[in-house]
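Below you'll find only one chain, the form predicted on its own, shown as structure tokens.
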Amino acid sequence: MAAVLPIHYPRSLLRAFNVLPIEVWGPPQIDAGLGAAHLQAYVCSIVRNALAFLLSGGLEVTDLIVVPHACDSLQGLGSILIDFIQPRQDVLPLYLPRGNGERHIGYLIDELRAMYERLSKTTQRAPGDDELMASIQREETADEFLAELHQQRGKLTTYDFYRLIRAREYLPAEGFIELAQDILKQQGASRTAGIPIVFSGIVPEPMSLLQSITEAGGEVVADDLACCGRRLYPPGTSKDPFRRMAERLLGVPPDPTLGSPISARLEHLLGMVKKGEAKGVVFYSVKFCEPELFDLPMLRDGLQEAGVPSLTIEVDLSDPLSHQARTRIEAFLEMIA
């Protein structure tokens, strides 16, 4: 079992090694003092809280600690683990590049290649290619029931929905098919929906604020989250296992972490308001995530000049929903309505 900071990695060649992949985005409220001690005050509260979780003994079930370089914050993570606290696990960083031509694909295959070396020394296999192929295409099944998912909302609230989808952070692709599968025959007629609203953001925790927003009469019509929509990766084309898993983490939607360009954020996000019906954009950012804070003022301005109204909210993931927060979504929702 492999730990899994965030954004982008590649799930087919941790599955390929009987390694399973369980995702840690922060997680939401613990005690963050240990990590605290070990970083800098303005570091993000998904690093602070992960490197407090791990030192509390909360990843001791994990064999592997994999650390994207997703922005500095995680990138300054890695180095920690490797060069200080040195966990038990053995610690992959994975360095992504900021861009999707040929020569960030061939950057990033060399990445993958060096990622399938350390796991083969770690774990004393060497899955050929066609075990590589079936990996990344058991993962393509359960992306396209994932995207699937994201198109037919149906007749679940916006919490539940959320739950389902979240799920692909944990469970081995092949339970997330049989979930998507029994979901997807389920599903009727689209219940009546709230105030369309497109969300934004890192990760919408604590899960509570969904609810509050249902409750506030709104309803997420579609989203930019980094753990949600930012992952809709499409399959790939490549008999090349390792070009094909390069091509489908570069092929995702806008994002800053990838170096995309704002103004392919800001068409994506019109894009999807335009879609959902949306009439408005809330950005839920986490404190000090410079990704997104670097792209939000011109991302505001932009949907502005084009007649969407938006608000941003900021939270720490070691506190719950404040009722500020709450009052700021009720009043939004009712300015938009």
Given for the second form:
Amino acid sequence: MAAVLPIHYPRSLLRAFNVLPIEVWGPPQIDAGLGAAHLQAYVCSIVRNALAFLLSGGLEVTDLIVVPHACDSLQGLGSILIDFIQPRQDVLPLYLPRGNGERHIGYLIDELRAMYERLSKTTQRAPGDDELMASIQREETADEFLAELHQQRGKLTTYDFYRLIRAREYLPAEGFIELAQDILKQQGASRTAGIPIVFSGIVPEPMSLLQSITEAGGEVVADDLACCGRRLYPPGTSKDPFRRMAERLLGVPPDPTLGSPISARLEHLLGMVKKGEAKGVVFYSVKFCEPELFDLPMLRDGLQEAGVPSLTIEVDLSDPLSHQARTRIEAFLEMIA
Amino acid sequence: MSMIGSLQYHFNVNLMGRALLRINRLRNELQSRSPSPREHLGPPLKIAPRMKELVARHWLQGRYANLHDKVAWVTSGAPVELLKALDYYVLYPENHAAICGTARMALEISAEAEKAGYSSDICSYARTDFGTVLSGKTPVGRLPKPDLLLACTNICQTVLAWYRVLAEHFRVPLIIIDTPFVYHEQAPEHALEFVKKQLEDAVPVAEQVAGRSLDMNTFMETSRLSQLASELWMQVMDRNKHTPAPISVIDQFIHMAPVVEMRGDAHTVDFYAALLEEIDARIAQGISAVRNERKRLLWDNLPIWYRLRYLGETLGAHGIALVASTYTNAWGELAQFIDPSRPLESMARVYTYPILNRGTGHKLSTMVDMIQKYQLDGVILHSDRSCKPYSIGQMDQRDRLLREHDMPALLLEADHNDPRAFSQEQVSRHLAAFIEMLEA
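Form predicted in complex with its partner chain structure, per the form predicted on its own context:
So here's everything in the complex, that chain up top.
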């Protein structure tokens, strides 16, 4: 098993080595004290909590730690793990290029090949192209189901929907496919038709937040969350497994950590608002998350110009959902209803 | 550029501006001849008025640059030689923000950005820059609008977020040179190749905006001048191997401005040659940065721009000199990689390997090497709220310095440009305890 930090990484490559990725988004509401010996208080709670979780033995079941490079804080975490903390597990950093042109794809292909070599050394296995392609196709199928679930999210309540799709963070593709098939087979819409909103940010934690939205009469109809909607990887076309993985990883919806222009992200948000007939957008940021914080003013201005109200809520994953945050969500929903 | 605009530029910059700046320098030089009022610190550098003139001229040119030149805004770790060779006026928003910090204007200017919705948790340089862009407030008169933006991720990912905002605001082309972070001792070959290809791709974009083609001879000459300036700067810092140290890190922070923002210019080389000469003269005459140097320290991370004097004087009063800094060192240590005969190829290496693009263990090794090289007695690690890539790792670095190298080390919490993150009381208390430990 591999513990994998946010955001983008090649699931199919890990699975081809028979390594099951388990994603670590925080986790929320744990004692972050252990991380405080290594990280300053101005580092975001996703990174601080992940380190605290590791140091408290929470990742003992894993054999490998993959640290994709998404921001300065994850870069720093990867670096101190390698240089100072040196956990029992191998630490594999992965640098994702900031762009999606041919140069960037070319670089990522090489980076994935280098990762292949590292995995080969760690696992003593060397899967061939056929095995890689089989693994890629399995993940692509799972991702197709994931995209379908996003389309048919109305079958579930907001909370249940996110619980379901976030199972992709730890279930093997085949398990997720089975689960998705079951849900998609269900007939009829069970949802409460609430006030439609689009949700943007990194991770919807604590998950009780989503229940609060439903209780306040809201319903998330689309998202631009780093752990969810921003990871709707398109199906690949190349016959070369490494190119196919690289193209998929960089073919995602606009993502600030991959260098997408703010205007592209705004356009994407407006597209979701239009398609879902949403009445507003909630930006749910993790404190100290620079990639998100830099984009917010321009995104909010752009939405306002288009007549779409928005709300910003900032959280620390170590804290429970505050009463103030609930009240602000309620007030926002009341306002846009 | 229009004929009238060009005439206006030459009148304001080359005629009036130069004359006024020269008069100002002469006045400053006369003032600096009077005995130094600084009780614990050595006499100021004689070259300081010339440095002020050089920097002021640069910002004066900037004020009128839109009338005369194509303007590029770039990050401090950007491959500026390419733009210099295409005759761009190059502006560094980070340097501008530092000027706002030393002029104690950063807070007021940042407030303009915060009013527009930018969080106080983002980098204070970026906030200062956005504040100026939105309000026009600046201590340098006026900033020229960019025709091109160039962000190189070798110092942080913050610049990527920052320049994406600038690109939307100004609606001008943005070149991103993405330099994969070097986690281990060497960057993988494919990473260096990726950087080189991006540099090659940047050339036609920069040429198109500049409206001219890159002349390889000019490019090589700019690279040569850049290398010369960096080498001279390294030699200036190396002179602090001498005890007592002839130039403090506080003065290095101030005098590094030309090698950052005017790298590739002939007058920058002349300036550092003159600075080196003065440093050698100070050594020969027994002039030191701190009058009664008893302890020598390393500074890690960016300066606290709005408290430079306080730090220098507080430490100086105890005979403690800040002798070396990982930050100022960064603009000299890579000179060896520049190969003016192969500018693009060597730039890929130079701009991939700055200390900020390398692992936390590498930074510790650099600090340990500097401790030996400069015979230091302790380290102050500025835990800079606004600079995560420089600051993450410092807690382990301090721990290793203490445990494995028996080196007193202090983690000082602050921010390079936001005085709200600087607690005078707390810093005084921590400094006092650290000084006591050094003197024990």
